[in-house]
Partner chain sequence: MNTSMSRRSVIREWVFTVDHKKIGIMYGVTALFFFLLGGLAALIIRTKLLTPGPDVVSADTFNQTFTLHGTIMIFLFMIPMLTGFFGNYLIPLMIGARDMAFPRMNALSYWLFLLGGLILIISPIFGAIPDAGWTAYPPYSVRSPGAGIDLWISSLHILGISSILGAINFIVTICTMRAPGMTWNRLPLFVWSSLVTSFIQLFGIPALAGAITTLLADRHWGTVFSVPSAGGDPMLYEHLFWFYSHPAVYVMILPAMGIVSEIIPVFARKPIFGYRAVAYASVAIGFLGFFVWAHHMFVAGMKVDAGTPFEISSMVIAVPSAIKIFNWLATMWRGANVYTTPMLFVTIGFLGLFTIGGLSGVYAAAVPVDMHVHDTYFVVAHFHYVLFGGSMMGVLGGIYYWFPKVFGKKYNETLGKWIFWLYFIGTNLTFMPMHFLGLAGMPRRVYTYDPHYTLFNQIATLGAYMLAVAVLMMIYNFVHSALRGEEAGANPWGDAQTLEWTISSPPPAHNFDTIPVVTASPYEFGVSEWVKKEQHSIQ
Amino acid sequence: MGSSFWLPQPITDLAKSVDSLFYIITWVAVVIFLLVEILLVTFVIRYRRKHPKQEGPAIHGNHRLEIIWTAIPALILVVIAVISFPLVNKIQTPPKDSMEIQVTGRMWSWEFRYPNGVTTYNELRLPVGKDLLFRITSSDVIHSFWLPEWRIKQDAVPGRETQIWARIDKPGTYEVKCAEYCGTNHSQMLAKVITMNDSEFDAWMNEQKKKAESQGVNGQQLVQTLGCLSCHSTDGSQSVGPTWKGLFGSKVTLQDGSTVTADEAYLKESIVQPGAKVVQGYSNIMTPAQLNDQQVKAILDYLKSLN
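Form predicted on its own: give me this chain's structure on its own.
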């Protein structure tokens, strides 16, 4: 979107339809605004008090005029509703056989899961020329999945699935933003979207499947993609959460003044139940991570390596 003052260039046919409706409503609002302001200024000047003792005539209303200024705005709203309905219906009705992508927002990263189980974080690659259905949810607070150039924005709500669809017909690179303020690092909750030709997408997908099967779980990569480093530093610097540098095996003071050793049991509990033992001087803003045993072990191994 860059630093453009106005709307970014629409990429999809749906985005162009949204823009057309936006401009219609905007011009209607501008015309009404100018008409009201011109009448207001005209009346103020024409009917101003011309003498300190002058009193204006008592006005008891005009039924015809009141009916006109009530009926015209109501008619304008009805017209806008009529021309909006087909577009709203199109946005809310995904085509059959769309490729479904599971989207999960969390503080402060995006997770994308493809139909074959391949999962990526903060990077979404999609084929051009296919209908795409995004099934969206959140693992913590309310986020909003927003692609400005595509003109799609849908809330990601904990415990609920929302959806929105799109179709891109040419390769390009775009950016997902979170449009709902969701905490300290809200502005960093970004993801890259790359649309590519079918052959390129298939090759990339095969590569991801082979990589997942051969590499297993990498703890450092996992914490980066999950957005853990948005709150925890690895160099000892101050952040939203305690630093991980030298954490494993150290004595940690908790909110109630007691101390605990940061061993595997404590760290695992802090990952899956972050509110169980909160470190003194910090707030519990972390939500429980939905990780399997292999992923938790990979993160613990990474934390040990930071000593």
The other form holds:
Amino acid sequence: MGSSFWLPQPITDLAKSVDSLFYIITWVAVVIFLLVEILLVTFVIRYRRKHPKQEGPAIHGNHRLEIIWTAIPALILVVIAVISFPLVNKIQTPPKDSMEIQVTGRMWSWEFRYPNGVTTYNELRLPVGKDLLFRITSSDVIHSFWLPEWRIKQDAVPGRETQIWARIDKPGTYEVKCAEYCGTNHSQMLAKVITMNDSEFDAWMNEQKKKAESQGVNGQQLVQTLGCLSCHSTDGSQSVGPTWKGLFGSKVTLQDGSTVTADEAYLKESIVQPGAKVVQGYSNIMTPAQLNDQQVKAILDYLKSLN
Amino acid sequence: MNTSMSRRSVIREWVFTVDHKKIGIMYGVTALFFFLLGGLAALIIRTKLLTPGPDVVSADTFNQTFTLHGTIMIFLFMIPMLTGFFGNYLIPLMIGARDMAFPRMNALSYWLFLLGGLILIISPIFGAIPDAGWTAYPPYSVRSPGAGIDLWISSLHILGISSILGAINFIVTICTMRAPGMTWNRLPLFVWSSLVTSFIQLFGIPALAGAITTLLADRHWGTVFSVPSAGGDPMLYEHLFWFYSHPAVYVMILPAMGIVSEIIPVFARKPIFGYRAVAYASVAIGFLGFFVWAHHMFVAGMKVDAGTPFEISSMVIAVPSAIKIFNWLATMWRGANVYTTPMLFVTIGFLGLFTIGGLSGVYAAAVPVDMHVHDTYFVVAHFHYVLFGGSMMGVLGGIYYWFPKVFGKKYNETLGKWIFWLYFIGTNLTFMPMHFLGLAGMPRRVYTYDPHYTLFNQIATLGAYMLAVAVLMMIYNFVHSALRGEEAGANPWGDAQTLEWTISSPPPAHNFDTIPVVTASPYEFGVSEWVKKEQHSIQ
Ligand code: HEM
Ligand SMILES: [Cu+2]
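Now show me the form predicted together with its partner chain; what you just gave was the form predicted on its own.
Below is the entire complex, every chain and molecule, led by the chain shown above.
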């Protein structure tokens, strides 16, 4: 998956354009860097005080030089800015009729919703050769949707929709990283991206549709895909949220000191409306899951199975 | 009886002092103490990052550690060191004044700084440690449980008041208390840069204060500044925050640049090249600094081309920095350079490394490239090259340079050079690999990372340990020299010309027996080749 110490292989046209700009800046930077460092080292070696009384010449400045080293860097920087404008425009303007993917960040997983309503978590499959438009938002704090090989990054901001488009031509596997610090599991907020040929993609999508219809049957699968397990353990170990081991039917102490029994009603409320009753020692950071009744039931069944 | 007497006099001498020099020293010692704490946090971070997995500390502790590290280094070390120590100690001496304009307010600034700092660093004692990064973006910072963020906000508010009082004091002092003959064109360049810095503080801090007040209000008083479902917007905070915090990076570099401009001419025995260009470049940076803030927000939710004006202004602000670099190089050109420890720090150190930080800023300023490098280790490398490679080199060069003045003793030159090289190599080992990690795809502020990146992280950690050794050696050097060093005399560098070198080391309480009359710029070094030197000093 690319090199570990330089830009990863650019895989879209857009990424290649970004890299061209990157290399232009790099050439300029290398030249200026060498100029400054060579002058510095030369002066350090060449102009040394040879005897204690020695003084330098009383030169106070030079207008011509002053103008030269103001104008040249200014010119170079203006050129860099100007050649980046068309690229900014390209990034800004998604092609018409793109396939739109709704991306939602949440602590600490990524949700992807396709135009036909199919939803996946932490796994994004995309067809090659199609224009794609990501519409990005967040359901809690700020995250940032970053695909390094694609050179695209946009923050996922609650209450706001950011956009970025891409088009990829080869099948491959990549990783979405969260680039904006978002709390305990920020560094684990990763999603897999798999780009596939049209026919494979269609086959996969059909399978997903079928699964979606029958979904709710498997609670264990649901909690995995929903990302619940990034905060809840099933083996009794400490984590960001209370463990599920032995939870069903147990006595739970709430923040205000009262206790409740973890029956079905309580557990359901805690899933769809987590802020209603917060367990003592934990904070109210869980985002409500949007589930149908069948799915809730499946999860409840799974929770019971952990006793 | 004896000890109680001396204790009382210590209190009278230091706690109740309104002498700018003593206040400056208190600022310096306190800031260095905070620097050690911030450095300790950095070592914890780097030790964790030796390995890719969850290790050493928990994820939450890690997040709290980098939050404390950033906040301490910026607000409790770099800003107070440059303005509080160097500014306070040097400005009245350099302009030929007996003290600051408002000596009591000056003392208040220091005590508020100490209070603000303590409020932040006692947070671990109460187990309520801020964990939202030094930028504290909402909604995360609003939702973060416990009192950690509240302590963070209170601390910043108090530090802000301290800085505003300090800024007013500097501005009034520099404008009204210059000795006769100290015209604007004879003002030492460090004083120029401090004047600009003070204006930045005065105009910028209210924006920061407003920003963090919205956090406090959202957290406790049910307001909705950052709650979109009720009409708020988290980006409001980002704009306000960067409106101050971008100019704040110039608060952390301009005085260091001033230090560089003082030190190079003395050891080159040559006038500063382009005095006016260097002075006006500071003014330009201070002014332009208020027009670039949104370059921290290119991918934060603005339309992509809304970044364009900020890309242009960010490119423009790189020019005055470039001007200074060339002027310093031209000062070294044909100089009678002697490489004492301070000269090493400001030439090979500052000039050599700040250049790298300035150039990596160009990548971050180009919108399309920033889409990739933003919020990665590349940006971490960038700002450490300017802050650690730049500002910190200036600070250390400055400490070595004025050490004999402050303590009246010479430091150990051989040890100083060893420390410089250790420090220089450590800085590059630590921060150079971070450029490559960021380009390759490592986000910043991560507790775990892809095992791919292990080698470069280990190199960085090795560098950090080297820096720790350098810092310990430096403490030894300073303490030992302050106690045992050779007498320095008034002007140990022979011919340094700013006014502080005309009086004894350390200076008497009232600074000048008679207020000096200034007749020339402080950079009249060198032998005239074709014009008589006298003619210069007449003008
Ligand atoms: C040569 C001129 C400079 C340019 C063009 C420049 C450009 C930039 C840009 C565009 C960013 C935002 C990067 C991002 O978040 O994606 C940035 C970040 C930063 N810069 Fe610079 N910079 C310059 C000099 C400085 C100086 C002099 C300092 C401080 C002494 C500094 C300190 C910082 C810091 C602390 C950050 C990171 C803040 C954060 O996100 O936590 N820079 N710089
Ligand atoms: Cu995130």
